[in-house]
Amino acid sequence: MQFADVVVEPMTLRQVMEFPYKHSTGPVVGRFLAGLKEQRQIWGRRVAGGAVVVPPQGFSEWDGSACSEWVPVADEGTVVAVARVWQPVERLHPFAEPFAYILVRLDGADTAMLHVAKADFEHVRIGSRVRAIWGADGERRGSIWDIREFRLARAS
């Protein structure tokens, strides 16, 4: 038998490639994150036509015009989309336990912000009212995770 006669099945090699990097947040996202850390306040920016965009951007996503004033919005809002993750994948999802990605339109905002619901994720529906659960004082570090999650708002 010669080498040319040997039949070999295609082989695969499974490996994980990572590209850790650090980048600047820029002035707009930096101020947004500082508001989460230092004030427990969520800020949006007003765009042409008066809409408030959260999370804030430097330019309007509708017409490309520059955003103007900073506007505080509530840390409570309405869920506009839900995607439940029943079997999280390690290193792909932020948690090992089931949770839901949610889009929340905070009161005072005209766009929705992506975040998560953990504690009562199976009960969160489109139209549910949710509120932010903040990290403790001294533990917030200027990250979207300064809001630990959103939970269903209970009538008081």
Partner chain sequence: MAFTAPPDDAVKYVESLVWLPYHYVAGDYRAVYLRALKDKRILGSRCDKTGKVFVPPVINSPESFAPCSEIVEVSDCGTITTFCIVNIPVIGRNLELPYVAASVVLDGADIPIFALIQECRPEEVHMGMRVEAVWKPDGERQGDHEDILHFRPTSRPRSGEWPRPL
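Please give the corresponding structure for the form predicted in complex with its partner chain, as opposed to the form predicted alone shown earlier.
What follows is just the one chain, with no partners and no other molecules.
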């Protein structure tokens, strides 16, 4: 018999591959995350030239010099980029409902931090003022998700 004469029903197999990673945070990001959890405070670090980098790094991304002091920054800032996700992919994206990735430059910082907007995601634009929505005391676990999302700051 020739294969060309065979009538074949498609045969498929669904299989899930999982990689449960534990990423070591290191001393700098580790203290940044501890600040979110224990102090409800976002910390940056000052680099040569005076700029404040948030989230903090061990070394300056401009010239490789060691960062110096820790600098507290506000939990409110200005949006510098928005990418709306209308059709989230299961488990690839952090939420099942539409949301937006945003880059927010917090007041007191000179770099922008990646986070999300959920409730206001359709209205958040470049230049919008947004503020952090914190997880409740006792629910923060030392992760970037201790900040649940950013929402538009009330006009004042």
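Each form is matched to the other, and the largest set of C-alpha atoms that superpose within 1.5 Å is called the rigid core. Just so it is clear, the model here is predicted, and its values are computed rather than measured. Positions refer to the first chain, counted from 1.
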item	value
Residue shift check between the two forms, rigid core fit, E18 Cα at least 2 Å	yes
